[in-house]
Structures are given as structure tokens and as C-alpha cells.
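We begin with a single chain expressed as C-alpha cells, specifically the form predicted on its own.
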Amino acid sequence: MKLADKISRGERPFVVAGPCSAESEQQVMSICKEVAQNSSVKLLRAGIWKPRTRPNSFEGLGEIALPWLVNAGKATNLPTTTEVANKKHVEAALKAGIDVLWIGARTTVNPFAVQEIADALKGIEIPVMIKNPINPDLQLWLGAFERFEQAGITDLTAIHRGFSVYKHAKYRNVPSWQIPIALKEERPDLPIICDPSHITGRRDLLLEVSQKAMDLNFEGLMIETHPNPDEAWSDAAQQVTGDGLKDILSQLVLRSVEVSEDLQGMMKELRTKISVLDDRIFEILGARMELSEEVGQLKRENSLTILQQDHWKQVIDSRIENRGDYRLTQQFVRQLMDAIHQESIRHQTKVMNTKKQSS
């Protein structure tokens, strides 16, 4: 059976665990043996090559560490996986006996690198897991899967690890859950594993993000584990011990996707009411855009710019200040108003740039 099928059809969550980086043979073996005692752990991971932002950061021990991971897999009777970023990595990993390959976010963002790896795997049956690109580009993520499929690799799994932003207040990589949800809509055949370690960058948030992934019906989790996380050579703050992993998994609440007939009736009634409200929302938005076009006409006739910055600031400040009246978060209000504003600008631009009919 394909790995993707095992992930999709098996008991949730399918857990991938192991150190961010392989640091020594003893380190890899000890943590892999420890996490393997948890029945949810189905795949062992370790970073062999580490693509780092700065050149003087620890970039992995390379090929010398491959046998450590392979031997840990044999000792625990579990398959192994590591990240590959080029043809040379692929060849070394296959030669060492790695069972599953994964493509990192920094590689997924580069179609040339993805194609090189796909070409290197032509004619080889091996599971491949693909992390989202570092930027929130669904088409780029989809394109990576398509490149491997065109090379004959069909045992594919998605890994959601969040998206890079500059100095986010909470996350190392913002989850932007709408992107993996959109991936699932486009490719319902692909199982999705969440990587809360890279999303959070902090071990104290791992449970929160893992639970969110389970509530969104993701099939699995990839959680970095280390015998002594605070002393890890890379990404120390986001790794947990074997006991830490056990604690996270024990607290997860797994909810069913199956709906009983009685519940279906109650949900249908509520969803019908929601649909009526949604229709009203879109009717109101349509009416609002008609008024925006009238505003655009006035601006055109009086040679005014479309964007009136002071007025827009007053609108935003007022909506955010009153968000509590509607039980909405500040983030949602801001995103909604920005979307409405952009659509309003589009309507006004159409009006203002329409050529006058000659008499």
C-alpha cells in the first residue's frame, strides 16, 4: 500500500517524529527509540542537509549521518524520511536506504530545483512529501505535485508548515489555514500533514496548532523531537522531548467527520439559515458597489483621486473600534474591510476611466 493511502486510511494522527538535525549516532538512535514507543509515530525523521538562511549556521552533517537514521529505522522497525534539495541529495539518500523523501519549503518555491529532484526519481517508486513553498502561493505548491506526477511519482503527501512573514507577533511561519484548505479542495486525493514545529517556532504553541490541524481534518503531524531540545544544534526552541511529544498527543481531541442522521437534520436547518444570511450579505455588497460607482462618478466630475486616505482611515478606525458589537475579531474586520475597499476601488476605477461617449 502507498504511504499516502496509509496516511489517509489509517488512524489519526499519523505522526512523523525525530530531531530537526542529526547531530550524532547516539542522539538519533536514542530519540528515535523513545518516540517509537508511541503507537501514533509511524515515520522517523531527521535533517541530514539543512538549508539555512545565513551561511555560518549549522547546515547539517551531510551523508555521514544517513546511516544513523537508517539504523534507527531498522532498530525500531519504522520507515525513515529526510529532506532532499537536489539530485546529489536524492542519490545519497536512496543509496543509504531512506524510505521516504520530503521536499522542503525553500525547495518547493523553486520550480527548477523541484524539476531536478523529480527527474532524478524517474523510474523509482518512492513516497515523496512536499512542504508548502515559503510564500503563500497555492499554484506553486500544486505545480510541485504535478512535476513529480509527470515524472511517474504518484505516492505523494502534502506538508503544511506555514508561510514566511517579517516578525510576526506569534508564529514563526503564519499558518494561513486557507491555503491548505484550498489545496484540499483542488486535490482531495492528497493527504495533508501539519508541521506545527515550523509554524510555531515555539514548543509551547505546538498543542494549539496541532489541535487546529486535527479540527481541520488533517491526517497527520510532523513534530520535531530531541533528547535535550535546549541543547539542539538547530531550531532548539521548537523541539520537544519524547515525553513532550507523548504529552501533546495525549491531549489532542480527535473529532469525527461522520454525521448522524439526527445531527444532519439539525445542521441542515442551521445551514439553511446561514445560506439565507449569506445571500443577504452579497445583496448588500452588490448595493454597496452601486453606491461606490456613484461616488466614483462624483470624483471623476470633480477631478478627485480615488483614494481619500483620511476618510479611509476614519472608516477603518470606526469599524475596528466597534467590532465588539458584532462579535468579530480585529483581524477579520481589517481583512474584510480591506477586501471591500479593494472591490470598491475597482468599481470606481472602472467608472473614472470610462471614456465619454462623443455626441
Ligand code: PEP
Given for the second form:
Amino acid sequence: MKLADKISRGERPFVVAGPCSAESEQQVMSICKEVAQNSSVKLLRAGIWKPRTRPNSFEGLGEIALPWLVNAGKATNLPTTTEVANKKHVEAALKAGIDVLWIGARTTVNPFAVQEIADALKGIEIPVMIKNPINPDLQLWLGAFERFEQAGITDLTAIHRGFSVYKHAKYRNVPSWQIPIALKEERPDLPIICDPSHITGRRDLLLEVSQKAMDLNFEGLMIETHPNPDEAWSDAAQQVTGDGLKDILSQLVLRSVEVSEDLQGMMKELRTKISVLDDRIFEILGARMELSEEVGQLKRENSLTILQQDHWKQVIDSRIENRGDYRLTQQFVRQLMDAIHQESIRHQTKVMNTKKQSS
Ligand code: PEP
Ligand code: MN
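Let me have the form predicted in complex with phosphoenolpyruvate next, following on from the form predicted on its own.
What follows is the whole complex; the chain from before opens it.
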């Protein structure tokens, strides 16, 4: 049976676990044996070649570490997966006997690299998991699946690992759940595994993101695990021990998947989508307030009043005029804009009243 079918049809969540990077034979074997005791763990991961954002961080041990992962797979009777980013990686991984390949976020973003890997796999039957690109571009993600399909690779799974942001806020990579949800709408045949480790960057947030993924009906989770997470050579803050993984999985609440049969379930799914949209509204309002503070700074430097009556009237009029596309009433848009304006004035007043730093 295809891996994608096992993930879709098997018990949820299908868990992929193992270290961010393979560091030693002993490290890979010990953590893989530990996580394998958990029956939800169905696939072992370890990074062999690490795509790092900046040079001079640990870039993976390379080929020497492939047999460590393969041996851990044999010892636990579980299949193995690693990230490949070019043809050489593919050839080495296949030769070593890795069972499943995954394409990293920094590779999905590059159609040349994706095509090179797809071409290297022509005529070979192997499951491939594709992480979302680091930028929030659904088309690029869809395009990567299509490149593999055109090369004859049809056992495909998506991994949602969040999207890069300029400044880290709560999460290392913002989940932008609307994108994997849109992927599910376009390609309901592809199972989605959520990678809360790379979304959060912090082990204390893994449970809440894993729970959200389950509530959105994602099929699986990829969670980085390490015998001694704080000492990990890469992604130390987000890795958990085998016990940490067990804790997270035992606390997950799994709601009914049979949503269409059950009105209650359908309502839950819709409400979860609504809460995702609410999060986006807050994200957008936060960004709006930041811009408004920048305007406040200019007003302060140029001794302008906070309230510019004519400008505000134009803003209200244009928003009311544009509202038609969104099926919103004039009264609602007026109230909403007034509330936003009040909050914006509060932010600008704060900027206005900040004492100048004495130089
Ligand atoms: C990883 O899974 O270790 C990894 C590098 O992930 P990503 O491509 O999501 O950054
Ligand atoms: Mn990692």
C-alpha cells in the first residue's frame, strides 16, 4: 500500500519522529528505539544534510550518517526518511536504503532543485513528502507535487512547517493555516502532516500547534526528538525527549473525523476555520497598528496633529465604498472603522508622548 494511503486511512495521528540531525550512531539508535515504543510513531526521521539559513552552523554529517538511520529502522522495524536537496543526496539515500524522501522548505521554493530531484527519481517507486515552501505561496507548493507526478512519482504527502517571517513573534514560522487548508481544498487526495517543531521553534508550544493540526483534520505530525534536546547540534530549543513526545501525544484530544455524518463535528470544523480567520484578523490589525505608529512618528517629528479630519473622512468613505465585495453592511463597516481608528489614535498618542531620547 502507498505510504500516502497508510497515512490517510490509518489511525490518526501518523507520527514521524527522530532527531533534527543525525549526530552519532549511538544518538540516532537510542532516540529511534525510544520513540518506536510509541505505537503512533510510524516513520523515523533524521537530517543527514542540513540546509542552514546562515553558513557556519552545523550542516549535517552527510553520507556517513545514512547507515545509522537505516540501522535504526531495521532495529525498530520502522521505515526511515531523510531530507534530500539534490541529485547526489537522492542517489546516496537510495543506495543506503532509506525508505521515504522528504523535500525541505528551502528546496520546495526552487523549481530547478525540485525538478532535478524529480528527474533523479524517474522510474523509481519511492514515497516523497514535500514541505511547504518557506514563503506562503500555495502555487509553488502545488507545483512541486506536479513536478513529481510528471516524473511518475505518485506516492506523495504534504508537510506543513509554517512560513518565514521577518521578525519572530510567537512562532519561529507562522502557521498561516489558511494555506494548508487551501491545499486540502485543491488536493484532497494528499494527506497533510504538520511539523509543529519547525512552526513553533519552542518545545513548550508543540502541544497547542499539534492539537490545532488535529482539529483541522490533518493526518499526521512530524516531531523532532533527541536524547538530550538542549545539547542538540541543530534546533535545540524545539526538540523533545522520547518522554516529551509521549506526553504530547497522550494529551492530544482526537475529535471525530466523520464530520460529514455528524452535525456537531461539522460545526466544530467550521468554527475552527473561523478561529483561524480570527487569528488572521488580529495578525492584520497588529500589522496595521505598527504602520499607524510609523505614521505617528512622522507626525511627531513634523509637529502635525494626530487627527487629520479630512484624511479620515476620505478613509471612511473609500472603505464604505469598497465594502460591497465582502457582503458587509454600511453600518458595520462604519463601526469597525471607528473602532480601528480609536485604537490607532491610542497607538499614535503613545508614540507622540514618548519622551525623546536625550543624545
Ligand atoms: C528539518 O525538518 O529538519 C528541516 C530542515 O525542515 P524545514 O525544511 O522545514 O526547515
Ligand atoms: Mn530541524
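Numbering follows the first chain given and starts at 1. Everything numeric here is computed off the predicted structure, so don't read it as measured data. Heads up, when I say rigid core I mean the largest set of C-alphas that superpose within 1.5 Å between the two forms.
*Asks:* Checking residue 349 here: with the core superposed, does its CA move 2 Å or more between these two forms?
*Replies:* Yes; that C-alpha moves by at least 2 Å between these two forms.
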